Amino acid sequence: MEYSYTISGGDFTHAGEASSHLKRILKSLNLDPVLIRRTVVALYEAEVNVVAHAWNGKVMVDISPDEIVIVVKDAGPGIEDIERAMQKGYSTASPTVREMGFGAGMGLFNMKSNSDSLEIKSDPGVGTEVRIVNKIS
């Protein structure tokens, strides 16, 4: 089963729509609630990162009998130092984003904590690709 979603940078009103839709799908498949929660949290964090930091992005979800694979690609400034960005609490969010309650520096950390596998590729000035995998057991 494959699904795709489009994300607009700066559109906090619609941030979380992809993760909400995916949650309904995973529930309809009667998957483990812990797996659903972990997957939805990881995707939500990725969505908010695109909204907060990029111009636009796309989410592709592939659900197979063995795993859920989520790929989030964005066009934006990219991540200069991925290792540093992975640190709990590190943030490059603008003051405006922080005033809205986002940008606490937990996004990538929460994605890693809620995925079985997390891969991040970034080309500064071009964009970032995040690949999240959760196994279905």
Contents of the next structure:
Amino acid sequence: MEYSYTISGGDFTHAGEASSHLKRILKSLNLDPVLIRRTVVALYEAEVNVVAHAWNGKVMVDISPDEIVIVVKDAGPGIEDIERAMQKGYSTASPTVREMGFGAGMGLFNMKSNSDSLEIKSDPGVGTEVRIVNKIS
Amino acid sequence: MDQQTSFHHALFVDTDICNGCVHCMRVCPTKAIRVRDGKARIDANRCIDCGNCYRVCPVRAIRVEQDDLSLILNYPVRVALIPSVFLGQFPDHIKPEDIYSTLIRLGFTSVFEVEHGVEIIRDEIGAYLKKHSHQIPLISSFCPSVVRLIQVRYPSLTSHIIRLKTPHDISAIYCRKYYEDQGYRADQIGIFYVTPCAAKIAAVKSPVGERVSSINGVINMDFLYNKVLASICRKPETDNGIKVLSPGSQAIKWTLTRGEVSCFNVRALGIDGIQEVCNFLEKVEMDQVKGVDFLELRACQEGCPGGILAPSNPFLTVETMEQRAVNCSSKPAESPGVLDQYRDYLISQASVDPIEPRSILKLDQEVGVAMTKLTALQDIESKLPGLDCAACGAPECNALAEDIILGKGSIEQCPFIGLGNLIDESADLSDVIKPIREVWSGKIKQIKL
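Let me have the form predicted in complex with the partner chain next, following on from the form predicted on its own.
Next comes the full complex, and the chain you just saw is listed first.
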């Protein structure tokens, strides 16, 4: 089953719509509540990253009986040093973004701890693609 | 684990009165209501006894069951277990002493205020918040409607519900123990809780996380309010030497919005109204609520004064109760507390079993089957008009699609689908009318203008 969503950069008000929708879908599939929670939290963090850093983005979700695959692709500045960005507390967010309660440097870290597999590809100045896979046991 | 298929509910539809107007169906937070044969029907697995349907019914067809007051006569000891909210229903000139003595005149042998139980449970919650800080936000178990809401709609959050009894349970256990120690047998003690809402009735009759309740019967607050007022009107002199032992000021305000929250020195929110509670739980479920330790969530606006069986205006009730709390705090505190002699015993009784989830959102137990059903559901939904007009007997197009997938409805119930089939001549008139008649019964009739 495939779903797709679009994200507008800078639109914090509507960040989380994809993860809310996905949560409803996953609940109707009777998946383990912990798996649902991990999956929607990982997607929410990815959505917020696009809103905070990129110009626009797209979410593609593919659910099969074995796994949930989420790809979040954005057009944006990209990540210079992915290794460093994955560290807990590392943030490049502006003070304004931080004041809004975002940009605490937990985004990629939370995404990683809530997914079974996380792959990040980035082309600085062009954009970033995040691939999250969670297994349905 | 086998899930129960039916739960006790205090709300039911009086089918003699119901005219199938769909008001109730639209406001149900768990989409538990459907119209069939022109009457509302409540799905027992989905209903959380919040009372939204009761509030909006224009013909008072939604009813609340209650135990007969004469039941109290089966017991030599007859305790009226009243919440402070009950005292808050009456105008200023009717004092707590008047209400207590009138209850005795009505047949009870003693009156006990639920909020005495707060002095035990408050400390226990305080300790629980410290001990379970890794599980925040912890959610109060006070409102039985919210507990049930979490079970059916937010199953991943059941482990956040504080596993402690509520003040009315503790007070009931205390009363029982007290009279047993006075030499009465268990079957001689009748404890009757006066309830401001339907959810508390359901909680007594089919408790979550405990096997049996200590309460023998439930009397609806509006019914007893009428009895008390009528009795006072007929026989105003009430002084029979009754002394009211008032709970402390925090305890009196426990059932008001932020009543629990204000007792603890932690980061906490008090949220009232079932829709606001739902909105907030959505955020909690997404892990978007950070650093909040404690959530007090109540189905009714203003907390228990907003209960469907509380007859007075909730805002006036809140003011009356706050006034009483102020008066109480100016007096020296009752020391030691009323329940103190049984403190250890009551604490030993205060825990409840883990609250089990019982999701109503799943389409099937098996993921693969659920996926097939979800695909079919979305396909059906895309064919429906999306008006959420309720003419099919379901509250929303999405709910009809779900009913169809679960074998509880047919797409022909949608009049728009029927009309479309008539226009392209793929169905004849009788095919179109039959399923709609099954929903609306006598409501579809010829009107001569």
